[in-house]
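What follows is one chain in structure tokens, specifically the form predicted alone.
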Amino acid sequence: MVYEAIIIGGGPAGLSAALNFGRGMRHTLVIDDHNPRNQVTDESHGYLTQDSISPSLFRQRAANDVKKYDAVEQIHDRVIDIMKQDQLFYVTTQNSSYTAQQVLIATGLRESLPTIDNIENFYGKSVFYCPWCDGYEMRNKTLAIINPTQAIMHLAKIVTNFAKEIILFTDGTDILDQADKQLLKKKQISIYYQKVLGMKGQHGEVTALQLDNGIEIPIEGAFTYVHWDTDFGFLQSLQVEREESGKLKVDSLGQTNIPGLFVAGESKENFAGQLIDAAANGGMTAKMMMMQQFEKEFTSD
């Protein structure tokens, strides 16, 4: 069987898009490994009907969404191989093997937290890297700031919006100009430009930070900077070219250089966002998949 289109990856993206392939009447596969990015996240907020939901709660229902279109197949699999021949592509699992026309890549990203002691156990919980996301539960807090890049000015911005008190931390670097000093002295935030080394607390909750000079600095919150990459294994038989950031290049409908090879939402991105953003890409791109898959049949003879 040749499917019409394959998602890999089964979050707000990929659901998305397999709820607009369902619609279209599209014969669709769904391969997901059922390990979210956000699975460490106890509740997901900012998506209209759906704030303060759980992530898994949330995949459960657009699954469940999906489940009602029968042009649509859901697997639980892990994709390792992509290829292409003939203008199909052939999608190899742990499991098994499958071919199709396009193949939407709806994976979301690779994380990698900060190498800072028990940052595992407060992640999620008391310790975000989203303020968009997560600043409205963490209000009237005193929350530090740990950035060692230039967009930690850009962080403390919005967490001040929140927070009672912010702290920033630089993690090791002096990243920050004499303007950025100078204006952070003015509003009487206080930096640290040692190495955080750890993390103290207990039941998801945060407490202090342990700094390479031997302090400790109180908090009861933070935002903190994430590592996330696109370099999935399945993608290295395609030469799919990469911009210099390393975020997989796409033209404006969501392609990239190999024709019928599409991505969407934080795969596309290459940044964490929020569910609804994820979800109303997919959806979008699903969309412009299906137009290119009607314009060649209208056309062919």
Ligand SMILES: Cc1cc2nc3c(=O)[nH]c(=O)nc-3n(C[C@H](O)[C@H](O)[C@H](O)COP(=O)(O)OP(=O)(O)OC[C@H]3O[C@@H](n4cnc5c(N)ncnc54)[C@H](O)[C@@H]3O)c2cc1C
Second form
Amino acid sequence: MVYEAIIIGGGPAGLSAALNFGRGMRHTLVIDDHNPRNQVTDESHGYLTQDSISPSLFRQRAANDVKKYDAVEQIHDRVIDIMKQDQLFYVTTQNSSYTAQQVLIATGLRESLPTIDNIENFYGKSVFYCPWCDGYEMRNKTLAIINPTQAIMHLAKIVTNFAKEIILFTDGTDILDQADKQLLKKKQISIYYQKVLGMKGQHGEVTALQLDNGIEIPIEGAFTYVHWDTDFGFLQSLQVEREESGKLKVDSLGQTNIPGLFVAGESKENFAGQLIDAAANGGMTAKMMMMQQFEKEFTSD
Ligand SMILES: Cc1cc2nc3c(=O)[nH]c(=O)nc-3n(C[C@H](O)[C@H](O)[C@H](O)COP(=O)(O)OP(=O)(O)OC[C@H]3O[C@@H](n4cnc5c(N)ncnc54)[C@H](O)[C@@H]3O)c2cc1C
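Having gone through the form predicted alone, I am curious about the other one (the form predicted in complex with the ligand); can you provide its structure?
So here's everything in the complex, that chain up top.
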């Protein structure tokens, strides 16, 4: 069987695309390995009608919406390779292989945490990276901002809106310029330039940061930097063009230089956004993909 589209990734981008493909009655396969990066947290915020929902319930509801449409199949598997021959894509997974006219990559981001002892016990519970997602829940607390880049000033401006007090940790760098240092001094915001070695606390609630000079600084929560990239190992057989940043080069429809190969959601941006952005982009990209199919079908003999 040749699917009209294969979607790799069953997060909000992939499932929103799948919903649209289902409603367009296109034979579609969603392949997802059930490993989203937001599985570490208990609540997702800011998605209209779904505010504070657990990430797993959000995905279950999204998958149920898609199940209503017979044209779409959803399977649990991991894509490891894609080849293209004679206008068709051959998608290999760990367990099988599938053929499609088009492929949508909606695989999100690969995330890794900074090397701070015990951070994994608190990340997603009282330590986050996105104040737009979790700032409200962390309101009126003493919050650490841990970031070794100039983005620390940008975060300071946002997190100040929510916090009782902010404390900056540059994690071993001296990244701030004189003007920033003076501004922070004027606002009586403390800065620590030491490396952050560890986090202390219990039951997911962080209570202190341990610095490499032996000092412990009490806090009630933190916004930390994390590392992101895209895990596109499965594209090794295709000559997909990338920008210098590593982002896939795409046209205004989300199509790569390989005709029929599209990308949506965070894997398109190569940067973190929010559920609602990923879902909106997945839905729009599916419509662009279907339009390409309709054009071809309508104009062929
Ligand atoms: C701690 C934390 C808190 C967050 N809080 C919020 C919040 O409150 N509000 C909000 O809007 N957003 C929040 N986010 C961000 C949100 O999770 C992302 O914006 C959103 O999930 C991105 O959607 P996506 O579909 O692009 O990718 P994902 O949701 O990451 O989905 C990608 C899917 O692709 C699958 N996949 C990857 N590679 C393969 C492969 N080779 N084969 C098969 N499947 C594959 C993965 O398993 C995953 O299921 C948070 C994120 C984190 C980490």
